[in-house]
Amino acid sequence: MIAYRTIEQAAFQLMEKAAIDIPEDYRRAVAAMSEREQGLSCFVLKTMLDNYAAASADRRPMCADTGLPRYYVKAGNDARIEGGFVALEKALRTATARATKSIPLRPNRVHPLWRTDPNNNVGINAPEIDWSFEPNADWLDLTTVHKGGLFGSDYRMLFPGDGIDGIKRFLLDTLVAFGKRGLACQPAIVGVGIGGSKDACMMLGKQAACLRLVGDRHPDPKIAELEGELMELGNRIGMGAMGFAGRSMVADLHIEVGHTHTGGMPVSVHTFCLSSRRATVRIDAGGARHFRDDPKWFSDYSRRETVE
């Protein structure tokens, strides 16, 4: 049985290091990019890694826009949780009020019409949580994202005859004009999602660019060769570091798909951006706690075809 209390206390040490650490593989591709750069783009990024160091020094957030905190859930079929599934959820908002006030993050939740701010970040359908479940574990895996929440998403419907020379015609299309207006905070990690319904395009995009680590290759090797050429596209258009000249636009690309109507080929692309926040933890059944960078939370399970 995995205790309330102790799911609460991860969450909010997920909260925590979302914030302030960000993931050793982000780093890395940050400082790699910083090396082949040049001016402006070059001079961003070595200021974003002494950043990084000095908020995991100063126990303090890498940026003051802390997003919008979200959750992913993946929870095995034999795992048992105190209370239930209701409980779990509401361990997951108290854990994200606690860490508001005391971390601090920036309240950026308002109500949509009226714009009253509880200052805490949770209100009506928030934190956002996505569930997924594995077979034959008694675990529980948490992961928290702190996504920005105004900018860095597009949606189109293309159509089967457009083919892969639509999908990157609508990331050039994507990319150019984020660069332009500032809405990518580059260089992000690009999720393309394809197929699907309109709602779970968005979805998948999204999750391909917030929960796989950077260098990390689809399982379908024609899925991996396109998002290394994607990748390669988008870091040609000649944008670097915060819009300034370059070819740091994209740190990786990612794809992930999902069966879609016959007559039409949804595809939706999501920047994750500089401040790349992520973290994850394992609640094992004895009430452990394992952290990790990788949320690992696509596998053979949740990627699986037609029935068993």
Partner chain sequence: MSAPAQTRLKLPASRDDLARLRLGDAVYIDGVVYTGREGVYRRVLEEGAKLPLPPEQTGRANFHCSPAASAGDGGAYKVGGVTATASFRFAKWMKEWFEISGANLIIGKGGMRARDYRELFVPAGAIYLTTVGYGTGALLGRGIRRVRDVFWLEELGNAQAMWVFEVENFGPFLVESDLSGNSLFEREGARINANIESLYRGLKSPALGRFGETGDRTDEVI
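So that was the form predicted alone. Now I'd like the form predicted together with the partner chain, please.
Only a single chain is listed, so you will not see partners or other molecules.
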């Protein structure tokens, strides 16, 4: 049985880790790009590296816009949780409110119409909690993502005849529009969702951007190849950080797919910004917490194609 207190504390620790410490895979990608760039684009990336170091040393958030904190929960099929799933959701909401006060995080969550701010990043459908399950396991994986950025994500219904060209056009449109002046706070980890129904398409693209490490490739070799091709296209725009001339638009590009309507090919594009904040913890059946960088959200089981 995993105790309520353990979950609440683990979620609180995740909030702090995500807000302050840049994930190592992304930091390394920015460092590598700073070596390849020159002039202004290089200066911007080097400044970002200084900023990550300052955040970790001072224990202050790397970006004053601490984004929208949210959770991804993967539960082993045999995991037992004190108080059940309702208690788990309560633990995540409580940890969010507590972290907002004590780190502090910016209370970004407001009512969409009345703009009222409960000052704790908790509200209607907030923080979002996405669920997934894993067979033959008794642990609980919690991941938090603090995604900022009003700019850089889009959705489009394409058609099968539009093919890969259609996906490329849409990707270019999105990156060019939001890359200018660096509105997307690039270089970004770009997620592309292809297929599913419209909402699943958005969700898959978002998860592709936020829940896979830089360097990770899709297990389907043809999709992996397309990931490389689209990434190369994004960096060929000639745009770097802040929209200055350069080649650092895309730190990496991940694709996730879902079976879709026979007549359509919905596509979504998401950019995970210079503050690509995510953190994961596994709570084992005994209650021990193991923190790690890789959310390991996608698994053979979650990508299964068969009936079973």
